[in-house]
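Next comes just one chain, in structure tokens: the form predicted on its own.
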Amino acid sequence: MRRVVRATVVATVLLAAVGCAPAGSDEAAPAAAAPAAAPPPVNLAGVWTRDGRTTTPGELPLNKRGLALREAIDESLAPMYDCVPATVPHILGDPYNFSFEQQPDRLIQRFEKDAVTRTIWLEGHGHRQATASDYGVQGYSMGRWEGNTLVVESSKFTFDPGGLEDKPPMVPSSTSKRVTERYTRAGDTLTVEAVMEDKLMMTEPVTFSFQFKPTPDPIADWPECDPEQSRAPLQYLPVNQLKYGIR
């Protein structure tokens, strides 16, 4: 009997040492510590401002559909007149700042222009793939790290009268539009390469490139858009710029 008692005491001490409790004990075992999230390979957090060269395609390689729609669309259909914000890649070329907020499973990108906020879901964290209900003006963005480069793939864009070219002559984008952005930081220089494709409008993808540098300035507040005031400038367009006489 004395040996049995001693064995029981030893077993209890061993169980306690490894963080376990004997069967029937009311004391719950401590939860295992969650593994710490690996830090991103490069820090993109902060506010970024335009710097260096910007390269945009001189002429879009439009197919017959793209050419026909470019001829059909006029200034009155520009989404900005109805408070619709700019989209990638064009918003990256506008002379306004943007910021990145890095979280373990996502990046939040905020633009001064149109007060646009994007969520970039990082792969490997259980985020679902885009579904048919995720179509939107800014699309649905998934990101991943390739070495020191953040690669962002966006799809599920809604039809946009200025989605491929947002300045006259505008070119619309279809729901097949896809944009792949590559953000690479070297010191204080952030280089962004954006490849835009739309198989229903263009014969091949086109590439944009931009450069940014850090700035201590905060993101400026963008005034809320008023739909009535937004369309007011159309009243001053010359008649010869209205293809159909409809403002």
Contents of the next structure:
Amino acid sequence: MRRVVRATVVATVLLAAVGCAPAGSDEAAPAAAAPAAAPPPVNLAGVWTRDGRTTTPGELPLNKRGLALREAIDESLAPMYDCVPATVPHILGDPYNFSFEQQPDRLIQRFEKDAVTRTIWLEGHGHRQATASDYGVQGYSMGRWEGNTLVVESSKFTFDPGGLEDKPPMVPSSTSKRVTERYTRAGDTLTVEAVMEDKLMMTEPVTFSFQFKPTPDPIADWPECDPEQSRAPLQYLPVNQLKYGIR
Amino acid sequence: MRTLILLVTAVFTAPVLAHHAEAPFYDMNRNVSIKGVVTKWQFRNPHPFLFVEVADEKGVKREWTIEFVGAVRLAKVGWSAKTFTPGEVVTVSGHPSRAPGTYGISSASVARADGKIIPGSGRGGNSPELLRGAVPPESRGRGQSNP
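Structure of the form predicted in complex with its partner chain (previous: the form predicted on its own):
Expanding to the full complex; the earlier chain stays at the top.
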């Protein structure tokens, strides 16, 4: 509990410091009429495993706020050490599988990594747009088909000390983080292009791309994450590498 | 132009890492090897730990902690809570922990008492992914991966 409080305090202080309070202008949009369910243009159902090349942005185009926060965030503050799950787009690059379950009005995406499950609400089925009450670690995801490509737009991410870069030097994401994923299947190759933006932290969006292929393996069970075990490696961080006397 | 293309490719193919990175905690420029007796095996997420008691030449015993890649990745190649038994002798090689006075190792390989290296017990050529014939994480990222 003490760590949770500490993390919350740190996040609050950093948010206050940069004045990036959550946008409050989002209002719940009236639900659209739900048309008859049509079959999806492409079958994405099943388990997918990493295949081929991954490309990620080299240096993030951080603005002054992003640069300042990158300097302020230390490895020991990473939420992952309290077993907080990874988020898109980075979770797509981890060496774990994910699955899609396709329902008429939504897709359920399950990641082996951190046992993350998220719902992608398909447009045109009466689902509401994201509201200010939808902030969460994984954000809120809406999807649509553009031809044979599934386009997923996620927003409403909570402040995350490793939300733009979760490896050292970590870069936090603000509540303005948005990720647009485009899933395109060609035969047995699933290409995912993910554009990440955060107008409070970066001067322009950055793009990731990943490739996957089908696998007959089921999604592996993810035993409960042990926070004590997760934090254990932090004892190996040399004190002189820590910033601002955090330790 | 060719040079420019190569530079651009290099910039945009930086690797992706998973869970925590290895380099902040372990000295990637050094390697150590220990031989000792297993005292505890914690096959838990996010990273399993093996505790090994090692006696120096004066007989002084010290416990080392060995960290592995993610438990799910290891489970896919047959690892479990029964992979190690307290009392068995193992030889461990890997990168030592950075902080002075600590005795941690990021595992590159673990061998049984008979000298046989346990498949999947490290990274690179000994990673669970290579064992499975899957794409190794090291090929996807900046290296130093310890997911």
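We call the rigid core the largest set of C-alpha positions that still match within 1.5 Å between the two forms. Predicted, not measured: the structure shown is a model, and the values here were computed from it. Numbering follows the first chain given and starts at 1.
Relative to the superposed core, residue 228 undergoes a Cα shift of 2 Å or more between these two forms.
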